[in-house]
Amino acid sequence: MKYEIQVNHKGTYDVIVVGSGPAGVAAAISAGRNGSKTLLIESLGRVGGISTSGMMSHFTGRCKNKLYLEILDRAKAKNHYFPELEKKYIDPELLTLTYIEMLEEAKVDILLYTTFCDVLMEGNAVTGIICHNKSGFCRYDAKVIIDASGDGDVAEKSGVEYFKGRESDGKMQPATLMFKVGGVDTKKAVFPGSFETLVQTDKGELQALAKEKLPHPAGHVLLYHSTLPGIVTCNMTNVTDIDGTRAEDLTRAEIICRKQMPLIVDFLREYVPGYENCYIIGSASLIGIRETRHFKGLKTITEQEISAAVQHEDAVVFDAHFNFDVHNISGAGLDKTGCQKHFKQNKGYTIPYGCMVPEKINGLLLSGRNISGTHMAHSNFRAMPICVGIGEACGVAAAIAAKSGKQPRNVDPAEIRKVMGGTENG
């Protein structure tokens, strides 16, 4: 049976970004305010990505980066309700307003519920993207697409080279849902920050305890505070061999993840201080992919480069930090090749333009954790501070692209970090 598809189009832009992540925000605001016309489409009703969807509870690692500070600074002027908490907490509901903020005041326009279907091309340059929605299939023009979608579902319809997972055997990281629970006492609560962190309790130590009582892959605990009192926020949800780019995967993760919602909460209360009388309020409506495709550019930036904090010539994200995040990707806790409470490196690394230029597809950019880097260096990148770093850059370079007729490739990494303010963009 045949049938045809009527798709309308709806509008030119200078700038598309596909998907609203922290790189997705950063990248809108930043051609926004560059003088770019620009269009931000995301699947999702609200804004954010993993920081607001996603439930996620605070921003780890850093960034020289203005965009990163204003986003910090301006979310936090907006709790009233925890006021000495650290700012890198999230307010998922202040932090979706800030953002809202943020894009309009750069005249950004905000398309939600709106899904990535395809993209147009021009021989190797992509020139638009087909999209759908309630308004049923639309098309959209533009000079410049920046591809925020973390799994790089633009780049991958482009046909921009890519692999999956670590080199070896095409592995990728475990997935979480994100919860929060309330009813906790917080004066004698305890906050294990990392897997490596252990607690030592008159039943056993935490970690332990949780490798034996919790249903597998789930078996770690790792617990952090929330901007409202008594309410913490749970990354302790676990599922491998998910790959986040495959809708039944996704599903099976949903299910997964929220079957061992109440089996943790009945873990806390047993074992864990000051959680003996806590409750689910509230989950992500986001599930989280930690890594899927990771995709070739003009450069690839590689675990040796970060731990020997390199400062690239044609950097134009500077002072970024992390640990290697590599969770287990057959089981709870830390990969064995990963670390964070012991990464040795502190000085922070750059990343060069050509990490988000595809190797051979014009009319695009990368932003986000899809950028071009090596399994283990994007366990380090992938940090959200990081991916708005990223976003910015990306930002810029799109809204040179668009003014000037040139394609991303061509655009000079000492102009963006010009735009962006000197060579190290704080």
Ligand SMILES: Cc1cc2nc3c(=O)[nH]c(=O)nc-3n(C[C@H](O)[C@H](O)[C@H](O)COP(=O)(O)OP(=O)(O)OC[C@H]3O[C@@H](n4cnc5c(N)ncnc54)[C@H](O)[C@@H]3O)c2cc1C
Contents of the next structure:
Amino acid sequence: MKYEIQVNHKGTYDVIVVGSGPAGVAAAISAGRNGSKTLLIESLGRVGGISTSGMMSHFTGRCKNKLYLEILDRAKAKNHYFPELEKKYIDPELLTLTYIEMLEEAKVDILLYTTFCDVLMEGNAVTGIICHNKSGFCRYDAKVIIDASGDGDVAEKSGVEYFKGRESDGKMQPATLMFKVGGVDTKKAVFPGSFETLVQTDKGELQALAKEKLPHPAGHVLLYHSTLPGIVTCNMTNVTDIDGTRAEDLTRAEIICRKQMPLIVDFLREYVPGYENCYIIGSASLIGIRETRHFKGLKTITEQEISAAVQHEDAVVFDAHFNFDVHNISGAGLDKTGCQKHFKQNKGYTIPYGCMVPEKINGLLLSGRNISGTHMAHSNFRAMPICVGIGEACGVAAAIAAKSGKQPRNVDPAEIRKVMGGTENG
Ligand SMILES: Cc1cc2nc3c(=O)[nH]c(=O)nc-3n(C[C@H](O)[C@H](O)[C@H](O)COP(=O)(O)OP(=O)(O)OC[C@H]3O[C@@H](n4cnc5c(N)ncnc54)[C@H](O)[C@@H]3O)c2cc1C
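Next block: the form predicted together with the ligand, after the form predicted on its own:
Below: every chain and molecule of the assembly, starting with the one above.
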């Protein structure tokens, strides 16, 4: 059967960003602010990726890149309901609006409900993308494409080398569908925020009870404050053996998590102080995929560099702090290689620009959780503040490349630092 697809050319940009998670939004804002004609493409109907559509509770860890601090301040300024709440806590509605305002101010064109499908290449350089949306297939050309899709969909189609999951066997971290419960007595409620937080109750210790009572592979308690009274964000559904780059796996994960949700609520009502009358009020519209592809960049950041807080000479992300947040690959709780609450990082680490530049492909930058790093390093830099820092640097680098006609690999990290400003380590 012969089947022809019509592809309409819709525009030419300096910079196109694919994916609007924290890394994509930051990249688009910073490219736009630095004078690039910029397009941001997102397959969902909302910007923010996991930070909004994923129903995230809070930014964990930190970095010293200016744009991250600006996003926190601007989102917090919109929260007139609970001014006393720490600014790291997220109201997904207000954060979405904050992103939209910042993107519009930076004159970024936003295109929602549009999925990246393929790349156009000249030799080893990406020159454009093919997308699909309600209008059909469309083509956009750009001097630089920033892949902030989380899974590196653009990099994969461009032929950038990658491996999935952990180096030893390709297994990836489990997936979680976040949800919120209302009706919580927050004065009395407990908020175990890490697997290593143990809470003794009259009925037993909560993490142990969860392991015993919840349907495998669920079996841990992670509960977070929200920005609204009586409402708590639950990070407690859990599915293993999921490859987030396969639609069949994503569907299976979504269904398993949805079946776990009422059982988790029964558990909360029975065993967790303050949650005796809780009920589900909503769930994320984007399943939380923690880990998929790791690409080969000019440089690859490792867990050893993070632990030693190496100050790279081509650093563009500064004073990054988080832990090694490796969830159990085959069940509930923390993996034996992971360390959450008890991880101590006294000095912040840096991320070199080379981790954002694919080793062999031109016209392309990697932003967010799909930069070049080991499985263990990724469990740290995937935290949203650090992804925003990466995005800011990518946006500046792409703007410099587009303006000067250089390939991203030839942009000087010192120039990126100078343009970003306010990134001195300390
Ligand atoms: C369950 C869970 C809980 C977490 N908890 C925290 C936490 O408490 N604090 C914290 O700081 N971090 C947390 N993280 C980590 C953090 O949320 C992610 O690592 C971070 O959001 C990654 O940012 P990103 O911009 O790289 O990708 P994402 O946030 O994943 O965004 C990628 C975007 O690209 C879009 N996209 C994908 N493919 C395409 C395509 N082909 N075409 C168009 N658009 C596409 C997606 O729809 C999405 O909007 C959590 C992650 C998960 C999964």
